[in-house]
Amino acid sequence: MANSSQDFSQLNISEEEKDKLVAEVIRYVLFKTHQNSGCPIKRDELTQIVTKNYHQRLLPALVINEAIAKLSSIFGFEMRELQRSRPSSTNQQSVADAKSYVLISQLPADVYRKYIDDVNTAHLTGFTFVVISIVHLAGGKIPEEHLWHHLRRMGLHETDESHPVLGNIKQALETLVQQRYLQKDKVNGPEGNTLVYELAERALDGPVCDSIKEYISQIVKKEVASVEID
C-alpha cells in the first residue's frame, strides 16, 4: 500500500482525493451490480468516474486497482476482469473495448448460501444452471431453435411473456447473454443465417464450470439408480 500512496503522490493527488475516487468507484460497482442483476461493468465506465475531474493518464488504472483490493479485503468480493477470447462474428470488438468486470463472492459456498443467498432470486439461478447445462451438453454451442426445443419440453416457451416465475422467458434468456454466461452469434449456413448460443466467459469460469459438471453428474446418477431399481 506504501507503493500505491507513492504512485498517487507522484500524480499530485492527495490522500483525501485518492480515497474519495476509490470510494466512488467501489460505490458505483456495488450499486451497478445490484441494479443490473450482476451484468458486467465496462472498464470505460469506471475510467470516466476518474477522468471526469482529473486528467492524469495513469490515474484511472491506479484508482481501479486500489478499488479492486478494497472490494476484496473489506467486502469479500473479487472484482474479476472479463475479456472475450475472440470477437463476435456480428460485432468485431477490439480486445480493449471488451474489457469489463463482474463481482464474485469470495465467501465459502456454504456460508454464502446461509447468509447471503437471496431465496427470491433462486428461480433465476435455477434457470441459469439449466440453460448453461443444456448448452454444455450440446458441446458448448447450440442453435437457437434446438435450445428452445429443450426449453419447451420443460414448459418454457419463447412466446410466453408472463411466466408465473420467470416473467418474459425470451428476456430471461437474453439476460444470460448480458450477464456473459452466453454469447449469441449469427452463423452463415446453407439455409441462411442461424442464431447460435455459445458458452461465454462466466459459464467457462472454473468454479461455475465445475458446478455444472457436478450438477449434470448428480442427475445422471439419479437416472441410472432409477433404472436399476425398475
The other form holds:
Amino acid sequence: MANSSQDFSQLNISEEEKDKLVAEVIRYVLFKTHQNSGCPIKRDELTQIVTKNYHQRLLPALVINEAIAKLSSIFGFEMRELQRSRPSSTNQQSVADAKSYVLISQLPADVYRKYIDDVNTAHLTGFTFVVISIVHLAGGKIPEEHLWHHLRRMGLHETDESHPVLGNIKQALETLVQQRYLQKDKVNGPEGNTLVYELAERALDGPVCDSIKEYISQIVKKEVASVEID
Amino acid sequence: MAVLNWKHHTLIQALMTRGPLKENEFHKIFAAVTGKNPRSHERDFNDFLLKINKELSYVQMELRRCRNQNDGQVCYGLVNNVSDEQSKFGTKYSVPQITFYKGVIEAIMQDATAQGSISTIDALNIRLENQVHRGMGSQSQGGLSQVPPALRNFSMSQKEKTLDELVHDQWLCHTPDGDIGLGVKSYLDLRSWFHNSGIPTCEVCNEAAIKAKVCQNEGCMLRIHHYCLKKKLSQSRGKIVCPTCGVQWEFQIPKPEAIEVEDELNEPTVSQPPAGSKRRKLKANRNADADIGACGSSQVSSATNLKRVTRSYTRMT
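Swap state to the form predicted together with its partner chain from the form predicted alone:
Let's see the whole complex now, leading with the same chain.
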C-alpha cells in the first residue's frame, strides 16, 4: 500500500483524483459487464478512461491495478486477464492482441451455487457447458456441421429462432463467441471454405478448463453407453 | 487490509446477479452466512449493511432498502447513486425506450387518485415527443422539428415490446387488474427522485406516496400508503381522522357491530347486516304467533330500518 501511494505521488496526482479514476474504472467494468452479458472488456477501454484527462505514462497501469484490488476487496470479484493463447488463423496480430478482462466471482462454488446463481439464467449456463464440452471432446476444434449435428441430437436446430428456452439458437451460439468461450475460424479445405469452432480464452482458462474436464468425466463415468464423437 | 469478507461479498453479489430481493430472501441469505437471524440481531444486521455501504460509497453505489408500494413488501437492492459516463453503459435499453419508460412513470405519478398504475392502453398512447419538450424546458424552440426521428417513429408494437421488457426486468409491473404499475426496481432506484419530485409524501412513513390512499375530503392533499394505513388502523381501533383537514375517514369494516356504530337507531333489528335477510325475517315474523298489531308496527319500522341500513352501507363503500 505504501508503495503505491509513493508511485502515485511521484506521478503528481492527488489522492482524490486517483480515487476518482479508480472508481470510474470500477464502475465502467461493472456497468459494461452488465450491459454486454459478461463479454470480455478490452484493457484499452480502461486505459482510455485515464488517458482521456491524464497523460502520465505509468498512470493507467497503476489505476487499473488498484481497480483490480478494489473490485476484489469491495465486491469479491476477480478481474481476470484473458490472453489469446491460440492465435486464430484469420488473426494476423500476435503481441498486439488486446488484453481483456472478465469478472469472476471469488466466492466458493457451493456458496455461489446456493445464494448467487440466478435460476433464471441456468439455461444459458447449461447451454454454454454443453457446447464447450462437445468442442472439448472433439479435441478443442470442431467443424461447424459437426457441432450442429450434435446440437440437433438435443433438439437444438440452426434454423430455430423461437426455441421455448433459448430463443434464437444461432444467436445463442454467436453469444458464446462474443463472450470468448469459442472462436470462429475459416479453414481452407479441399471442399472449399469451412467454418470451424475452436475453444477460446474463457474456455481455456485454467480453472474453467479443469472444472469442465471434471464434469465430463463425472458424466461419462455414469454413462454405460458412451457417446461417440466423430 | 480487507474490510469486507466473503459474507458481505455474498450478499452484494446476490443482489447484483439476481436483482432486487424481497426481505425474507435477503434475511435468509444473511442468516445462512452469518448464522444470525436479522430480526433478533438487528444491530448486527444494520452494522453489516452499514459496513457494506461505507465501502460501496467509494464507487457511488448503495445497498438500499425500500417498500414495493404495490404490495408493501420490503425489498433490498444495489443501486447506483450517480448518473455519469460509466453508468450510461449500464443499460440495455435504447434512448426511445428510456424516454418511453420516463413517460410511463410520469403518467403514473401524475394520477391524482394515487392508484400507482395506469391502464395498458394509456401507457401505449404515451407520446414520446411530449417527454422531449419537458426535458428541454425553456430551451425548446423549434417544437416538433427538434424531436429526433427515433422518438417520433416509435411504433405501437415497439412500445408493447418495451413494456414487456420493462416488466420482465422489474422496472414496471403488471397489476392484478391488468394495469401497468411501477416495478420494484423503479421504487428502489428512483426513491430519492420521487421524494424530491413534489408528490405528496405519506403521512406515516414520509416516503413519496405514489400508490396510496388519498384523503376522502376532495380538497385535501393528504396521502397514506395502504400498508401504513393498516398499521395505523390497528392502533387507533378503526377510526382515522385526517391530520390535515380534520375529516373523519369512513371505513368498510367487515364486522356487523360497525353498522350499529354508524346507525343512529338502536333497534335490535339493525344488527342484521344484509338487507335481504331482514326481509326474510319480516316474513317469518308474520307467520309467527305474534301480535298482529306489533307485527304491523314492526313492519313499518323495519322498513324504515331497512332504508337506514342501506343508507349507512352506501356511506361506507
